[in-house]
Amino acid sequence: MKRLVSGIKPTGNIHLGNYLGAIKNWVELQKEYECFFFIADLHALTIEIDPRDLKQQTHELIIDLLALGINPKKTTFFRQSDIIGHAELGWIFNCLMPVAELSRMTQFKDESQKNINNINAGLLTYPSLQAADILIYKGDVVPVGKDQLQHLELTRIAARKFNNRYKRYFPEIKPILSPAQRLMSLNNSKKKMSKSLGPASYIAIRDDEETVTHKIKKAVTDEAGVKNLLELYSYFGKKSKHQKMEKAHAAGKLMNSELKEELTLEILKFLKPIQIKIANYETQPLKIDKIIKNGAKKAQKIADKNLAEIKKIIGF
């Protein structure tokens, strides 16, 4: 099987925009592929967190994976910061990587302007480390959305420069484009769904019923804030359902009212279940500290003979 490999900053709660955009394909893909998932907990000190939050975080994103259908029996899921490696290899990147090719990238220049007041080195290497992130475990291919594509060719860039300055050791890395298109802010139709915007943005998976409600009757409904609300129904209503409001949008004659009550009920049948998983997890937190070791001792294994050949290539 070829080997994927994909994480997740642990920087707030998982919204439908995260499901849909990516971890709702992250379960699809325990079936056909060796996937290593992990909690990109290194990325988060990219900005400023407390430790308590970061901990808090942590720990929730791996119940909430878990809720959604990662599975610890077919994949390998486990902590970046308990493997050494992510780092050391990210560093030896650094010294491939010209400092113009990172400080092209989408993300460092959008993360620049949002915290003026921290940009440190982290953000301008954070592609180092995303390369070894997927390269670490020699990785075929990695899930992304099409908005995710530059940072992924920063990574084949990696890999080429390490190939062509040494010895061809690395696989050429490929795309698995996101099937889910992009899902827009519930308050700001302009704007992607996202944790930045604010908790009015999204709807988190641990939103409880009052809360969903409140935001989806709140949404804004211009033409492209219908449209959104239109296609988050398309991923959880009922086809036909969606298909009568869809011919009742085009006709002008879709009233916002039924439209929001029925993606409340749909979101809310969703819902519940993960609820349901999620609080049996909370109770069981022995059983998280062990799936998440055993995952890191399965990760290390590899990380170590990996970089042990690395290390022999470059000198060391």
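Let's compare: the form predicted alone is above, so bring in the form predicted in complex with tryptophanyl-5'AMP (TYM).
For this one, just the chain is written down, with no partner chains and no other molecules.
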């Protein structure tokens, strides 16, 4: 069985961009691959985050992923910071990674611009740690949204540089994209739906009925905005209705209010059973703790074995 690795940052609740761009695929691919899914809490430190928020958001994210269908019996589900080895291999890759490659990353440029007072070294070396997250398990495939493709290219560079300098050890990874590669923000159709753009940008899977209705009502309806809403509808709504609305849109006859009402209805229908599961998990904090600790045990075994081999190869 091939190995699959992917992660998500605990910087806020899961939104539909994360879900459709990555998590939906994670859930489906559990059947086909040996999966490693983790909460990227080390990566979250590149953004200033209050320790209490980090703890709470990590807890909620674990619950969200379980409610969406991550099955800890089938997969290895853990917290990045629990595994000794990610940061260590990240350092080894830092010593192979060209700064020129790191500094041309779109995410590095965007985040530096957004946080002009906190352009830390972690933002720059972020892809080295990401390469370590994947390669410490010798992952073969990585399901992500389109925004992560650049980082995965650097994972391939890290593997190639290591293999060339020392010996062939790491596999060539392959990204897996979902049909929803890049959902746009509700309030700005030129930017991707993102936690860092604030809540009006996205629909979180924990949003209540009133919030979902309000956010969709306020969504921008320029050309790209309507296209984004139609795309969203295609993932949640009825196929025939979607085709009808696409046709009306092409003929310039689509009522934005109708599109928004239909979309709101379908999203609420999708969210309801997930929110019931979330509420149920919220009553079982000890169970959540146990699940994530068990995941760490499983991951650590493999990370230890591979890191020992890597250290031997580099002459430690």
